[in-house]
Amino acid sequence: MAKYAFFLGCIAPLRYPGIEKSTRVVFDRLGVELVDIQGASCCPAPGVIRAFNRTTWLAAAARNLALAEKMGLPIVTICNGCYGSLFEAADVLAKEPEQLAKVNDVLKTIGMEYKGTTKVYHFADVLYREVGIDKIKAAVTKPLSYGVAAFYGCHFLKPSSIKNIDDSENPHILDDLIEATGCKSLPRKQKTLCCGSGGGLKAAFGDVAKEFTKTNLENIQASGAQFIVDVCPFCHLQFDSAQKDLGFNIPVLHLSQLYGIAMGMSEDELGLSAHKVPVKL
């Protein structure tokens, strides 16, 4: 059985606690274990800390990525920005020994010290090239024919030149992985836009950050879906309630939560009541 690290990041156990257990319902029935991370922290947020102090973004991530290193496993994130974050840090680590050194300095304060070999990765990525579509087709007890909107977000695939996943501009990997489902991931117009709440725009400029969503909105209700489809609990957050404001009504689910519901995973289970716009399956 394939076994990962699990790190949850904020969003999802503070807001959306159902992407949480639909993950490790999910990941157990595919066969793939989740070995909780015991004191991870936040990434931290590449696009906030990261804009301030390099070093400080650095031995933040590096301190969750060591927690990792001593438990011999590579991590799985549930959250774009958390793999963002975790993914780019280890990438930078790896490549300037000399940061890795800084970072470890600052390490050695609290007893730590990050030797540099966790890999870090996205779950989508990991039920696509390690898990594959049969399995998930077999591991499907109640298919669905939802028409849906696949949103990406931005640092699941970008940058594109260290991740290498999909095609970054035209990519087919999440939609694949719900039409596993029986649902159809319908065409839309900027697939794969920001959603706007990232790199602290949200908190800076919450108009600004509302035109990202409005105009991601129109295209999706122009497509006809019935259901948003993301894979980051952040986006999760921004669509989910940023909709009232705009004068929207679209649900929004988490991948894994579509796949929970396509496994037969009770609305309690899949913590459907914590969503401001209501999800009727």
Second form
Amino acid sequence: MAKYAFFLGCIAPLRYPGIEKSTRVVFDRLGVELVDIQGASCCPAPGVIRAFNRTTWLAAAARNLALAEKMGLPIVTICNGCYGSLFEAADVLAKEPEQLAKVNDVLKTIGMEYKGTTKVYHFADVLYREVGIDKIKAAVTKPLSYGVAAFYGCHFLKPSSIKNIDDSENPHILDDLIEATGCKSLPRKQKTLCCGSGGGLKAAFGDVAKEFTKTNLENIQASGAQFIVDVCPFCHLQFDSAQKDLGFNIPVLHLSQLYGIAMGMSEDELGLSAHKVPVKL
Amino acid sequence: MIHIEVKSNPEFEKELAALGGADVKLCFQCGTCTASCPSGRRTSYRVRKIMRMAQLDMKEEIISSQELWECSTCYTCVERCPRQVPIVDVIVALRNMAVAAGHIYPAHKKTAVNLYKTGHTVPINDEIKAQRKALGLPEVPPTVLSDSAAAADLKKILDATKFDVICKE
Ligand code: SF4
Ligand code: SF4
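Any chance you could show the form predicted together with its partner chain after that form predicted alone?
Everything in the complex follows now, all chains and molecules, and the chain you saw is the first one.
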């Protein structure tokens, strides 16, 4: 049975716990064991913390990676930001021995060491490559027929030179994952446009971030989608919280929640009450 | 005609390289990045210009600019750059210099303080605890929030890497 160290991050457990819950249930149904990483922290966030102090970012990320290394497990994340951060930190530390040595000087102060071996995966990549579409289809107990908008976000696939998951300009993996439930992933303009919230843009220049979101919502509306399906709690938060101001009302689901619905989880278990845009199934 | 003298600044180049931005020198100013940039489409931010300013060692002008903080780190430019300039890494390096020189937005500082105080970028609250409980999850997630030794370890790392300096009033 496949087994992963489950990295929670911040936004899922502390703003949309339904995403955490759905992931736990769905992975269990698919025969993938998730083991909590006791004492993990923020990844730390690549757009802000890494931009403030790269040394802090790398050392704190290394602490998270070392916790999983001690468990002897690869990490799975449910957030593009956590994935971007931990994947990149692991990549730097695997390729640059001087950086690893520096980080270990810091970790020594807390009696830890990172050997540089932890692998980091995005949950959608695990679903696609390890579990596979056939097994997902077989686990669907309540086939769905919604037309939905697949929202990839940025740090799931990019930078593609190190991630190598899918074509970053014309991806298909999330569409395929969505369609495994019976839903139709509808084509639209500018499918890979950023939600706007990354890089600290939302915090410092919220109105600019909303301009990104608005273009996305216009394109999604024009496609006729009934739901937005994302793979990142930060994109999820942006779409869910900005729509009222922007005059849209398209409910937002994390892929784990869409799978939860298709696998017969009850509405209460999906944590939909935390959503600002009401989700009616 | 106005002549602006651009002096080379080897210190800046060294600092930029140490922070992961050395490859800005590969940029040949084609403009593909700016043409691809969703932020530039909506603001006065021109990423090609920042890359050129970095090549010309215009540290002060860059680190005091608002534009430096208008990148959403979407990586569209990085995917398309014909010279494989790690543009986001360059932006991150420049932002590190800006923050070290005291240029930080209040909202960003708040995020930094959240991390420093709690180990997460957003705080937990009673409403979330209740939602978690209703879902059958532990009220407090199994992170630094429910492990004081782990929280203390994280704080030591933040202090050892001088993150506390950013968080001070
Ligand atoms: S796309 Fe690359 S080479 Fe072209 S201007 Fe931008 S950074 Fe320079
Ligand atoms: S990563 Fe930043 S500079 Fe590059 S296209 Fe995206 S917003 Fe523009």
